[in-house]
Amino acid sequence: MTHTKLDRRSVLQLAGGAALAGTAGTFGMPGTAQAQDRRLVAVMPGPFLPDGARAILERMINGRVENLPYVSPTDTAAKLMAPGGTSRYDMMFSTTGFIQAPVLRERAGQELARPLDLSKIPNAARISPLFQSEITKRGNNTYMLPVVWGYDSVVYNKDFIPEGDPLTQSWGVLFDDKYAGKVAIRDDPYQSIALTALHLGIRSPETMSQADLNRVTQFLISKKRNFRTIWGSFAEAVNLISSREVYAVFGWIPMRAALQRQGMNVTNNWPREGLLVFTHSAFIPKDSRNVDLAHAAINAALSTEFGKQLGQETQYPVCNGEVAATFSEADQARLGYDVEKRGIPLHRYTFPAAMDRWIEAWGRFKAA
């Protein structure tokens, strides 16, 4: 497995205002470790944790889960690369691709993650074959376990873009003039520039030559009137939706289960030029406080009936093989566990060799 090189600057200038604007509400550094005994600090993302999941973690762990501010993969990687960040936090769960090249660093002996004690993980074994390849590995050491998985697409309203138009099967929705000024993408550098490069032909977005990310840049200033607006947070991506200002939006799975709660005619697609996927990983910093109950937390969170549940309530699958056959065979394709029989390219989310290219970028788009 090869991972980018990343280094502090990079992670720092892409968090930047992000980071800022997530620290509302953190909790400052922890106590004692006595204290700290049952209480694990983690950064992980929100919707990883809803309600029913959380209790079966927590009873399972029989402990309690004190889960801060979670922005992005870049923010996670700031956080732990911040000074004492190896320490403020016992796990964390972030984007593999994403936060691999800051966890490892360059060289062996400069992780900063501590190996995990496999034995104590025994819901490893339980990982699908098809996520064997995200199991973060030097040596002989495991430092990351891949816990959920997911992907990133269009969510559209069914009662306004028909579901047979094939404009729905492409990212070609959000920019033909058809559906103008009600589509919305994300202020985000990486996602919305690596959506706009498959389809605009380009398999590899994160390699991509300066020439086609220019290329790139000028389709999206010429689509720039189109959008509605470009979202920047999932509750405001959630209500152009739910207020019909806007019927269809690039967006998460949590999303789809959001407004589909609400009743709404909502469902996402699957981009014939290569659905963006993902896993999240879990990880504890190599100074964690509390490595007995990460550890327990780590295999909690690959048990069955965690997954199981995760899925019923936030409708995320889970790298755990067997939770899919507790779904019927129509949940699984609503959930998307049968993406791989969809036959379309399936495109993993891994870092830009060129990030601060893509930033600017998107700055001179966001400028235009």
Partner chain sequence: MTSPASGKTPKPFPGVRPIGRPFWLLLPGVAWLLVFGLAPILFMGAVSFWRSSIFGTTPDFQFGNYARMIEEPLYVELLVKTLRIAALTTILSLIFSYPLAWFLASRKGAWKAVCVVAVFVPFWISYVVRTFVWLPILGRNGLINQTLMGLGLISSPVEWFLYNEGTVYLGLVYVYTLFMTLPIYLALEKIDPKLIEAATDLGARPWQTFRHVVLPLSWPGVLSGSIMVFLLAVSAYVTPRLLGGTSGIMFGNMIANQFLSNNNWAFGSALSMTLVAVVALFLLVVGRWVGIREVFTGGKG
Given for the second form:
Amino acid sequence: MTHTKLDRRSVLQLAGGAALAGTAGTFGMPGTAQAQDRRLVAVMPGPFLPDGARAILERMINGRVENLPYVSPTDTAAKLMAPGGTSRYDMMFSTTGFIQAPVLRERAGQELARPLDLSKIPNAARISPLFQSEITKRGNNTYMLPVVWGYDSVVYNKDFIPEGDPLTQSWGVLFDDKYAGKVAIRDDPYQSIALTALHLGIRSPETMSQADLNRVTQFLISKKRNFRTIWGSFAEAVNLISSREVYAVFGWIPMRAALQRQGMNVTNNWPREGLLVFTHSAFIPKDSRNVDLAHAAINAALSTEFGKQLGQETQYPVCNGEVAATFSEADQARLGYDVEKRGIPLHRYTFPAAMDRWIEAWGRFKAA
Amino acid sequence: MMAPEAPPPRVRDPYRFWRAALLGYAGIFFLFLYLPLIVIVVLSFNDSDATGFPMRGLTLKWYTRVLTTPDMLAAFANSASVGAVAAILSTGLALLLGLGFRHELRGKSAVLNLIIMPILLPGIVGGIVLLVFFGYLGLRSELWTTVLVAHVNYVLPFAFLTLYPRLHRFDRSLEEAAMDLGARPWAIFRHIVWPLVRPGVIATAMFAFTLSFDEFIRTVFVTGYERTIPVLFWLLIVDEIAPHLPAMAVVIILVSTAVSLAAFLIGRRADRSA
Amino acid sequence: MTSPASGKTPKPFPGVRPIGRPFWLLLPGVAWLLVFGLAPILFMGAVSFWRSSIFGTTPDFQFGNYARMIEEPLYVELLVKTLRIAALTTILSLIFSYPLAWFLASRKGAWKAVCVVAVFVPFWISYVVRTFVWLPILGRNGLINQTLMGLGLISSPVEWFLYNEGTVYLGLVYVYTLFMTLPIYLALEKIDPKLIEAATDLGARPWQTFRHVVLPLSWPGVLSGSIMVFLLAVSAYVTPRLLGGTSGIMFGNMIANQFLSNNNWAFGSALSMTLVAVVALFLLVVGRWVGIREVFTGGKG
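Same protein, different form: I have the form predicted alone, so give me the form predicted in complex with the partner chain.
Entire complex below, previous chain first.
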């Protein structure tokens, strides 16, 4: 009986100890109370903060960025629009064409972001003339600044899909039966439907009619067997290529970079029907609790040093016009800084008016 | 697994075939159960930047990386501390409810329905209701608010159902004798009831801890930037290139096996002494 | 409270009332469950009648969300598919877990402890990881295909191992089998072996013994395991997403999409309430047939 009791007590102590240690671990971590103001609660895509670039940013602002898992532009909008949402995050980055309307809302005075104090963001002057039109203003106020830009295309494995194959220069590489079963698209209503619509010759997918949407859906369903699977997030797509489960995915710039770093022989295509391009803009939610630090972080993200590091780590091009010049001609082509010279239409990400219908169409595709 | 069965003394044993079949089946089942585990362990040593086959040589570097990554340690601290607090809270509430249930009351059945309800709520909805609720209350999604509530919600019914039978099973003669002698309720609880139920309470708390430690589907909807272990796993799988994922899984298996084994043994002991 | 009860009501321990005032004992737990359990559900019920747009969710009472769910066949189809997958997963788990539970129950001494623990261990890794790991096992260049090709049994990789509904069943049965095995094992363990001996001595064939003695006695375990697995499978999110391929969508994924990518909280709430209602209805029907509460409380409620 004695040793039983002893055991129980010691285990109890152990459990208590573990609880205490855990609690201490959380509360005792650098900066809960006293360093509160040096901690920036951000919502931005994880790939924008690779280790090296994050270190530069955090050094410049002398604080820590606590980034929430980023899901999608619509999720960013949802987070912002939720009651109390404007006070929960200190800084956000999201796709300009998707987030503009929810941030500005219908009328002046309703904005969910606060006007930026450009005197605290001197690097805003470095934004390339190409992206001036992506700066979000209402009246005299500036609400969002474009920081990173990029394009979505098909990332493919050259070992299995020869670069010379004319199919690679269109979205058709995802649909042609030649590569049936060896391709994957994304489980994302907007991106998948938009690229399919472009492929079917619809110039402006975001405003297409219900009839066109049905046509796109039917086409997708007819090609469903061609897709090995649909991926949801960054690592899933990278693993699909690196495990050679598929040879081509609809994919993002940093996937190309990550796969090349793993030694995979991959590149991306430049679809002649139109490349999906976007900018990501930074803004400060209206009731941010850390306005100064957020300004500092936006300024740091627009710096040349950060932009160059981000380009090296993820191959993302940035809106800072001085960064391109820091790369060689060949590297500029590799990163896509020359995209305007390639002579393909650029299709800017825009929120479709009938997003609900798009989601339903995508649901029909998946349920088919 | 292949321990030979002792030959039965009976001359004609109609079960002999079934016994052999059962043993064979169990062998296959354990293979099915353990194959993924073995694969995780093997992959954790794979010297490749991609998670998966083929093997490109052996390395220990992923373990070094796991044990030196602040993300993993922070997630572990988060899971352990939320688990401990959720376990203590839910076990405490369950103990009070269980003590209350020893009384004859009207409305007991309604209360019981209320307790069981969270179990019957599909997990994904269990997370989303709190996302909506706290969203409109204007609370930031954080470890000690939204995540803790989600965990206690999930764990409380199980804690009650585990603890409740143990509160009924013990011998009440001592308690009755003490009452006859005029002891105060608190004194009775402190000196008689508590020592009897304590093993059950500890076992329940540890069970609650393991449930909380592995909770994912509710947490993922209400978590902020602080990650719990399952949420971190999920992000590593879908969002980040994480060749160290298998090594991290192995580390977690070892830790949770140790904790759960302790809980299991305490639970058995508690049942025996109850 | 120390005074002995007058003994007007029959109770298990006649003579004395248990310690404590029931009101105060029940208050904290009941308050928690009302505030954090019931209130959020009722609130979501209200939100499901609101309206969401690109500019947010506004509290105008309307039936549009539910109307859309009925007008558009997609949602009913998905619900049926989800219930079908959950039901089949439950049946498959039952078929696979029952013999294992019997195996565990018929071990003796230390072996039993070892086997029981051995069943538990794989469940101590996050089920997220346990689902993911099937990808390198079943993939085109995964373990099984490589092994089969290495043995010369197949010449090109088998594709149907992964990314279809079958894989979803495999994944679900794998991650939830413990929830089926454990209650059946606990029920089987309570059966007095003398009963089986007696049946055998009376000349019952093994099948007859199982059908008339073992199965009825293990029924509570079967039910409680089935209900748990059904509930877990019906809200599956991770498994269909990771393993299901292009058809890997279940109702839970549709709900999640409304919150994560569509920002339509009102419609997402309506979908959630529908799932809750359907599951509750299902359990009510099953509950008519067997007491659900007895399943969870072992008849002590």
